[in-house]
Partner chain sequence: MTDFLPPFLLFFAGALLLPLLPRAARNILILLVPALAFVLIAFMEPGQSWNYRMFGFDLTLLRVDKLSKVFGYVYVINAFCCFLFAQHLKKADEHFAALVYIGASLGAVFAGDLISLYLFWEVMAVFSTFLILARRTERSRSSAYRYILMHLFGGLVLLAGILLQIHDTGSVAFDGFAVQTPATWLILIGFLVNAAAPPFSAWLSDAYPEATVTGGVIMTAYTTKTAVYTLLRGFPGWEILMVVGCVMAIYGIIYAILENDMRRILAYSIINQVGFMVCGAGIGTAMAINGAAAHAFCHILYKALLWMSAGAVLYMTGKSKCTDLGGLYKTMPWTMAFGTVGALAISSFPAFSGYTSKPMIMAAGVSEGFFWVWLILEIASAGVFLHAGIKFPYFVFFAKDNGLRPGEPPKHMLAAMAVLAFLCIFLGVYPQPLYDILPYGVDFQAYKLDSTLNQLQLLMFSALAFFLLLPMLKRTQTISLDSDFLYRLGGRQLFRVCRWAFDGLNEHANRLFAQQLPGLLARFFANPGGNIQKHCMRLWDEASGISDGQAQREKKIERRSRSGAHPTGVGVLLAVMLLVIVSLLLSFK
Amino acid sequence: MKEKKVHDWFDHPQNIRKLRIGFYIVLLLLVLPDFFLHKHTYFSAVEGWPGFFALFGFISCVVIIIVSKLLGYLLKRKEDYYD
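Okay, now the structure: that chain only, the form predicted together with its partner chain.
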(Lines of atoms letter the chains of each structure in order from A and count residues from 1; the text may use other names and numbers.)
(Lines give C-alpha, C1' and ligand atoms only; values in the text may rest on other atoms or scores of the structure.)
Protein backbone atom coordinates (compact mmCIF):
# COMPACT_ATOMS: atom_id res chain seq x y z
CA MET A 1 0.00 0.00 0.00
CA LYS A 2 1.27 3.43 -0.93
CA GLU A 3 2.09 5.65 2.01
CA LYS A 4 -0.06 8.79 2.02
CA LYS A 5 2.05 11.90 1.78
CA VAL A 6 1.55 14.13 4.79
CA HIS A 7 2.49 17.79 4.65
CA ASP A 8 3.11 19.44 7.98
CA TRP A 9 4.60 22.81 7.07
CA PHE A 10 2.16 24.69 9.29
CA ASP A 11 2.95 22.56 12.35
CA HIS A 12 6.29 24.23 12.89
CA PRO A 13 6.25 27.42 14.95
CA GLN A 14 9.20 28.90 13.05
CA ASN A 15 7.20 28.64 9.79
CA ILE A 16 4.21 30.35 11.37
CA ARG A 17 6.56 33.08 12.55
CA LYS A 18 7.91 33.54 9.04
CA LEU A 19 4.38 33.69 7.72
CA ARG A 20 3.39 36.30 10.27
CA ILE A 21 6.38 38.50 9.51
CA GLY A 22 5.70 38.17 5.76
CA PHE A 23 2.07 39.12 6.37
CA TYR A 24 3.01 42.28 8.29
CA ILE A 25 5.47 43.26 5.56
CA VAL A 26 2.74 42.85 2.93
CA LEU A 27 0.39 45.02 5.01
CA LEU A 28 3.05 47.70 5.26
CA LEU A 29 3.81 47.59 1.55
CA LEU A 30 0.12 47.95 0.74
CA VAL A 31 -0.30 51.14 2.76
CA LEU A 32 3.02 52.73 1.80
CA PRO A 33 2.09 53.80 -1.77
CA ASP A 34 -0.88 55.76 -0.37
CA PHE A 35 1.48 58.46 0.81
CA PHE A 36 2.73 59.13 -2.71
CA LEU A 37 -0.38 58.42 -4.75
CA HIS A 38 -3.18 60.76 -5.56
CA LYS A 39 -6.34 58.69 -5.29
CA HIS A 40 -9.62 59.24 -7.03
CA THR A 41 -12.42 59.60 -4.47
CA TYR A 42 -16.18 59.03 -4.79
CA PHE A 43 -18.02 60.74 -1.97
CA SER A 44 -15.60 62.57 0.26
CA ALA A 45 -11.96 63.57 0.45
CA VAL A 46 -11.59 61.26 3.45
CA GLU A 47 -11.38 58.31 1.08
CA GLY A 48 -8.14 59.72 -0.28
CA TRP A 49 -6.35 59.72 3.09
CA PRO A 50 -3.45 57.34 3.23
CA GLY A 51 -4.54 53.96 4.53
CA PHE A 52 -8.24 54.84 4.55
CA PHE A 53 -9.34 51.53 3.06
CA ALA A 54 -6.98 49.60 5.31
CA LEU A 55 -8.54 51.22 8.33
CA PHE A 56 -12.01 50.86 6.86
CA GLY A 57 -11.55 47.13 6.31
CA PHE A 58 -10.04 46.60 9.74
CA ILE A 59 -12.70 48.54 11.62
CA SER A 60 -15.53 46.98 9.59
CA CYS A 61 -14.35 43.52 10.47
CA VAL A 62 -13.83 44.31 14.13
CA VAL A 63 -17.34 45.74 14.32
CA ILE A 64 -18.80 42.77 12.42
CA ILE A 65 -17.06 40.30 14.72
CA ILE A 66 -18.15 42.10 17.88
CA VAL A 67 -21.74 42.48 16.69
CA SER A 68 -21.82 38.80 15.71
CA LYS A 69 -20.39 37.82 19.05
CA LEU A 70 -23.07 39.80 20.88
CA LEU A 71 -25.84 38.45 18.66
CA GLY A 72 -24.40 35.02 19.27
CA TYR A 73 -25.41 35.21 22.92
CA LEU A 74 -28.96 35.83 21.75
CA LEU A 75 -29.15 33.43 18.83
CA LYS A 76 -26.93 30.49 19.60
CA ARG A 77 -28.58 27.31 20.80
CA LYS A 78 -27.46 23.75 21.46
CA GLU A 79 -27.31 21.57 18.36
CA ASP A 80 -30.26 19.43 19.45
CA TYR A 81 -32.45 22.47 20.03
CA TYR A 82 -35.01 21.49 17.40
CA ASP A 83 -34.89 17.73 18.02
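Target state, the form predicted alone; input state, the form predicted together with its partner chain:
What follows is just the one chain, with no partners and no other molecules.
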Protein backbone atom coordinates (compact mmCIF):
# COMPACT_ATOMS: atom_id res chain seq x y z
CA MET A 1 0.00 0.00 0.00
CA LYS A 2 1.41 3.35 -1.02
CA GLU A 3 1.54 6.10 1.59
CA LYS A 4 -0.19 9.32 0.77
CA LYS A 5 2.16 12.28 0.87
CA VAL A 6 0.86 15.08 3.05
CA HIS A 7 1.65 18.58 1.86
CA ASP A 8 1.93 21.26 4.46
CA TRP A 9 1.43 24.98 4.04
CA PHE A 10 5.17 25.48 4.56
CA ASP A 11 6.06 23.18 1.65
CA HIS A 12 5.20 25.79 -0.96
CA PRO A 13 7.86 28.45 -1.69
CA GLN A 14 5.27 31.15 -2.39
CA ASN A 15 3.86 30.68 1.12
CA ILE A 16 7.31 31.01 2.66
CA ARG A 17 7.79 34.22 0.68
CA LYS A 18 4.45 35.56 1.96
CA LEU A 19 5.41 34.66 5.51
CA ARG A 20 8.80 36.38 5.20
CA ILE A 21 7.19 39.54 3.78
CA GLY A 22 4.70 39.46 6.66
CA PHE A 23 7.52 39.22 9.21
CA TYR A 24 9.30 42.18 7.60
CA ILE A 25 6.11 44.23 7.70
CA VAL A 26 5.60 43.42 11.39
CA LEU A 27 9.21 44.35 12.16
CA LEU A 28 8.81 47.63 10.30
CA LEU A 29 5.58 48.41 12.15
CA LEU A 30 7.31 47.76 15.46
CA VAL A 31 10.20 50.16 14.71
CA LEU A 32 8.15 52.83 12.91
CA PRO A 33 6.77 54.51 16.08
CA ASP A 34 10.34 55.22 17.21
CA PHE A 35 10.57 57.90 14.53
CA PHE A 36 7.54 59.79 15.87
CA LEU A 37 7.67 59.39 19.66
CA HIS A 38 9.73 61.50 22.04
CA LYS A 39 11.87 59.40 24.37
CA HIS A 40 13.18 60.32 27.79
CA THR A 41 16.67 58.85 27.87
CA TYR A 42 18.19 57.83 31.17
CA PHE A 43 21.74 56.74 30.37
CA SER A 44 22.83 58.18 27.04
CA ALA A 45 21.60 60.25 24.11
CA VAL A 46 22.14 57.17 21.95
CA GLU A 47 18.98 55.66 23.47
CA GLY A 48 16.98 58.34 21.70
CA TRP A 49 17.97 57.17 18.23
CA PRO A 50 15.10 55.61 16.26
CA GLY A 51 15.34 51.83 16.31
CA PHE A 52 18.17 51.80 18.88
CA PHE A 53 16.67 49.08 21.06
CA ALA A 54 15.80 46.91 18.06
CA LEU A 55 19.39 47.15 16.85
CA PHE A 56 20.73 46.61 20.36
CA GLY A 57 18.60 43.46 20.75
CA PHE A 58 19.73 42.12 17.37
CA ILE A 59 23.40 42.73 18.14
CA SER A 60 22.96 41.13 21.59
CA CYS A 61 21.49 37.99 20.02
CA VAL A 62 24.34 37.77 17.52
CA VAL A 63 26.89 38.11 20.35
CA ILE A 64 25.13 35.38 22.36
CA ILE A 65 25.24 33.02 19.35
CA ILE A 66 28.94 33.71 18.69
CA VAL A 67 29.88 33.24 22.36
CA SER A 68 27.91 29.98 22.54
CA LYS A 69 29.65 28.68 19.41
CA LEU A 70 33.06 29.53 20.91
CA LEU A 71 32.06 27.91 24.20
CA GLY A 72 31.01 24.81 22.27
CA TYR A 73 34.49 24.54 20.78
CA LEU A 74 36.09 24.95 24.21
CA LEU A 75 33.88 22.37 25.90
CA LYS A 76 33.89 19.82 23.07
CA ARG A 77 35.31 16.41 23.99
CA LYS A 78 36.43 13.50 21.88
CA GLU A 79 33.88 10.84 21.03
CA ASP A 80 35.51 8.25 23.29
CA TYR A 81 36.07 10.64 26.22
CA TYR A 82 34.05 8.55 28.71
CA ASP A 83 35.44 5.14 27.63
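Numbering follows the first chain given and starts at 1. Just so we're on the same page, rigid core means the largest C-alpha set that superposes within 1.5 Å between forms. Computed from a prediction, not measured in an experiment: that's the story for all the values here.
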field: Post core alignment: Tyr42 C-alpha displaced by 2 Å or more between these two forms
entry: yes
Rigid-core-fitted C-alpha displacement of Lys78 between these two forms (angstrom): 6.4
